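As structure tokens, one chain now follows by itself in the form predicted on its own.
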Amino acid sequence: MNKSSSSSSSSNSKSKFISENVFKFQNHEEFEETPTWAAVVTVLGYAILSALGWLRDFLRHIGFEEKKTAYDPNPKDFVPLYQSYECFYTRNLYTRIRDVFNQPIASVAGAEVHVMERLSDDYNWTFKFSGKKIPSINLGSYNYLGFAENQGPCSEEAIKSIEKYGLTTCSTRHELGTQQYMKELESLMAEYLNVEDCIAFGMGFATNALNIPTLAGKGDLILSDKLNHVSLILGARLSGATIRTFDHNDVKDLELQLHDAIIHGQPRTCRPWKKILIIVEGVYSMEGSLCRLPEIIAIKKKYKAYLYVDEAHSIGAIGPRGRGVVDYWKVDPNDIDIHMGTFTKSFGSAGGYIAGKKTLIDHIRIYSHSACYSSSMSAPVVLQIISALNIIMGRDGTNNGQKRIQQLACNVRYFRRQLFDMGFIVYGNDNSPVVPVMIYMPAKIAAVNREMLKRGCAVVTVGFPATHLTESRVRFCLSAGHTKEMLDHALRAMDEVGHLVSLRYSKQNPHLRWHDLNRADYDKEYLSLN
């Protein structure tokens, strides 16, 4: 055996060892119960804020306080357009902390980012830029494999494509939009997923919202996880099918719903359902949990239902080869009827795809509203995806793609474990790149975001109505681009902020400061996996 083949064999065996060790905790998910006192205080907080909001609305109505919201353009005898609770919430609760949302940046959304500082002299109704840019570690963007870059092979391919193909065809897929690079992308993605065919779309949200109606309709039943993304919910509603939800990741409830649906049939007529479609996500973006795919597949086979899996947050980010939850659970791709995913999270681009049997994809090509009415994907967007896929699949002649996948898995284990051991309530699967840490109280949503930014960490804090009323959280999104030094900085900052605003709610773990942890233990695990 020559030296190069020996080195390759050694590298492959090391990769296999790392993959097995990184993903050995795949069955463990943590959802510690909300402390009763925290839930009570949170509800009281929202009640007080709502009461103050109604008072301020009254003061605006009588002219004591200036009204800065939009005026209803219709005559007085018309039904008001702006009287929903969403408007009340936005006006009186959201505006108080609007400075921590939708923060503009002045750089590529990579591992590090420059946040543009905004100032307000009217309590967040309007903003103006100070001209200062705050360098921060980016813990909020979906950049799982670190392909959000403005230099390197992916960027070079995207730039070259502009010179060769231009920016856009200004046409739909049904007309002039199906170019050679589109065919190449779909063929490569089908090979990557190990399925027969694939179709790509220019927008991830629309991939769900506009294609589920081509798969289901009146007389069909959709069984949807209660925590599915709004794009899946919208697509299900647009389809005209009957929609029923099952408890999050609860396969027993799913089977019960399926069993009852088959026995009782359609409402009023009791006729059998034309078809039943189960819709789940690979990684749930707000919970950090993974769908229990092997059990769901067993149920769908037992009751002869169809399965639609949204891998927006799992494709590229989960599994030894980065092929999503299918790879993670080592199931047969053909057991899933409809594979869906996006190119925004792991590929540093835009758009989405649906993959599966060729007959299914041919049907979608003809009947999809997205293929018929929306513009085809731009050439640089597509070439960014193709070049990222070539790296992930090892077609570039390097093991850079595998290194990125393993680096992400190592970062996730390192970061999650320390947060958990410091006494924070951390949701989700041990291997999920989405790491939610519970905040609960509305005042802490802004406090955590502002204090983390002061310490050089750009984070995303989320509250009602994006979550349940008592389940506000800070959501960390990890990347292969994060170094150990970046993660240590973020953990140190979270330790300080957690101590400052009292975020250590866990009853299962002791409340430790970061410097009290056994650093050698974490470093040893990190180095063994890296």
Second form
Amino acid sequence: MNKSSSSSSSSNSKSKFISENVFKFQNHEEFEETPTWAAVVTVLGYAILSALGWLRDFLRHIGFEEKKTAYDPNPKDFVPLYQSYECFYTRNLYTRIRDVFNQPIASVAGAEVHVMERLSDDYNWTFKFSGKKIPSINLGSYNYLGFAENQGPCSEEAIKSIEKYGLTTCSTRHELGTQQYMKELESLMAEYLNVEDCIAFGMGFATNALNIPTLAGKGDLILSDKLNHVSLILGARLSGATIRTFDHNDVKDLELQLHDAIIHGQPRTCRPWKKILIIVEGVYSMEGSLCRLPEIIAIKKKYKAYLYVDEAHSIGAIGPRGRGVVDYWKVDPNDIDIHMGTFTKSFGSAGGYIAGKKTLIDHIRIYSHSACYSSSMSAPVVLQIISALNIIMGRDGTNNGQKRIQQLACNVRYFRRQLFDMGFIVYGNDNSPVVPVMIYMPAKIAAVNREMLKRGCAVVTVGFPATHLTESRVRFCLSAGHTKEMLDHALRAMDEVGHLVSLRYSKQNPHLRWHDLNRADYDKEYLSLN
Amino acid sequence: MGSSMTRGDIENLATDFYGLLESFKHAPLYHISFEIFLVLAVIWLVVFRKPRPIEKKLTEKEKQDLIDEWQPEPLVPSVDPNHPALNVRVLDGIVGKTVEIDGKKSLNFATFNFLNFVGNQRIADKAIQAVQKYGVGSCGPRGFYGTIDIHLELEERLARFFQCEEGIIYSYGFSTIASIIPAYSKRNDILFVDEGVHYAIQKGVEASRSHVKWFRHNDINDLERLLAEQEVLDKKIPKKARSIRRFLIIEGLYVNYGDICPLPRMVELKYKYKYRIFMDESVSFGTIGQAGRGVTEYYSIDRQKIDLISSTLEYAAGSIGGFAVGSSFVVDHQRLSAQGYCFSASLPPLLAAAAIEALNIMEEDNTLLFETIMEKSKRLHKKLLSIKGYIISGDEISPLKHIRLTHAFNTIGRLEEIVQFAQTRDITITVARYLNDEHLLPEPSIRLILNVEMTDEELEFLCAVLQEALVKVTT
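Having seen the form predicted on its own, can you show the form predicted together with the partner chain?
Now the full complex is given, and it begins with the chain already shown.
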């Protein structure tokens, strides 16, 4: 059964925001079902790999094969640090294709990147750098609005700030770590999101993990989407609240769980819950799906729950004005109790923020683990965000920001449509800059990555355990910095690799080669949107 | 009916009973088994089966009423607008040896700027070069094109500095140790943790879900007692004990107390009771030891005996981030299991470049810088001890000291008054801030931090101001 949802947006009039016209298209999201034969072959593949792994482990145990893992310097009667089965996956599956992960780069992570070539003569146990740098189109880094630049107004501001402020204050926000630029960033971000107040932190992961415990505790209920990011899960766990998950983006399941939770109260004691917090993400980075915000807000209002939206991948990248899913769905920002996001993806910097009502932010300022114990943010990092924000909001006097947002929307549309039409299974929302294309088989994870790199495209391929066992995928992250030529090059490469490795699994779209597509159609649409 | 039974009745009963037994003897086996089964079933029903609770079947209206009546608590409780965290000092310039507050320059004894690398021109130049080459952000986690050559260089340099096999860097100081502990220690493992460890370690311990045994701060006898108790327990479950991992979590120099851990004895106990040592050297990196390598160098202990040393780049190194060094066997595991490493964007390259330059400076100077800071710490300690009315907490060579008023007097209010008074005399100090849910909340104190560039006169001035403040507060 196909999972897909679509609804058309209501605006018909020409908007003053050029990119809003792009969003006249339907909000369509699709997850074509895994073909049965592909699932069977994938599981078979893992079974063969596991069997081989056991054989190799046995050979290593009897000494026939050399043990390549490092040795524990402690005496033998210490309890082993790792259980043998814990590392089975690492030793026997991961190491085979280790060269496609953690690939180092030697340039700015912009639209084009220099990947450092690594060579191994012992099947990926150790690597040596050949010294060669492979120029490639960067389809792996999170650079949605193209702010990862080493030149331009943002980096100039960052450089100036290093001279003026140094790199760190060596102090926490509660002590001597609050600089004027932090206040500027926070008020600018609050304005950007159209909320009362905002607080910024130095790490996006820590923003979730260290602040959710201040919002929920024992006696509270957290309803978390099944595919939420690890930082949200860690934060929820550390809070001590009861955690229940609902099926990914399944609003009916969420409502059912809320309904039952309020009626039955806390487990065992049946006391009423103190409060209920729903945690969702704006864009899910492995699926490319957008959360169904209007429906979730309706439910949260009906049942008096609180809503936490993590816009790590959607802030800046989604919405006609780049203000995230709130902008995309045109909901009232005050309906969302806690806005959270990161500065790493769309602003080319580092860090995270939480925004909302002033009472909420004051509470976080006092009780956040990060505000009390971590060094405050570094000046160049903050100034990069401030100048990126000024560009996006048009405060620099140009329409550079709006152009970037629009370029990204164009690129997303162009790229996704062609991949669909070629017969690949592409997951996610039509407007999401995260484009996962399914691969399924474990061996293809490495094959796709290596072949794309040979053709000058740096891509990210992921498999188990980051995804479901049978759902390995290659995930493209598009950027406003990608030109039409780069996208064409990437599509040509994907077309060849798809043919070489047989990636065209779609049952509902015909399997076409790139030269079979009607180029004029796509070009016309691209130029009309630009 | 009679109150007593006649002999005939008894005889009849006996005959009947005998007849019953005879019939049993002659009955087929299946019949007897069935009857025994029925008897047992009755016994079970009566004795063992719990009465099923009557299921509450609510009507739709009742359910709707429950939903309508339920009122959640407010998302956050009301806050006190006078809380110090909402009224912090806002600065606008370099926070180095001196800091400008409200237009006036003052000597800074409040920030963790031990080696005065904040504002260092060489480090700033290298950071600027890094921005011109790599931009600001790294735009991805380590696994997905977020590994930049400068990260690999920094890891290698850190490993070389500490003379260990491998190093690993994190993008946030707090998350370093908080991610490391749960990567190794799981639900069934045991952690022996000093009560005085800082908050990030406490969070790491909490996230690991292991059994935690807290021992009194720096009390080696208490630790031995716990270890001996555990040994006794182990003897009762020898098979299971062979799969329970044990770790000792300590700090080299405690942030909350300023004292150094008794490492030599802890290493001895390690081989006796077979646990692994994870030591956090956030404060002692770059401040203790002849070449700044921390407590292991101070005690001349072979660093291979410590399984993992974690630290931060946010104090002495004047950058942002954290790192861990140790043997490849231990460190490499984090690359796939430490959440703060795998699922977070990597350190911005300019901060890595700054850390590399800081290491360069530390290695060039080799011993002078560290001799100086240890010497000045000793001198400051002596000067502080000479002020009557303060209790000084911390080792004499520690560049971080906690000062408190005598017991009955020691309140946050009075300490804040001292801080405010010192600010009027152009000395910036701070009350140490904690959250209330610390495992062992330290007594209120002023945390004094020595910057290596402070001159003797400046240290004298600090002590004079502290003396004056004391007079003001106690009258």
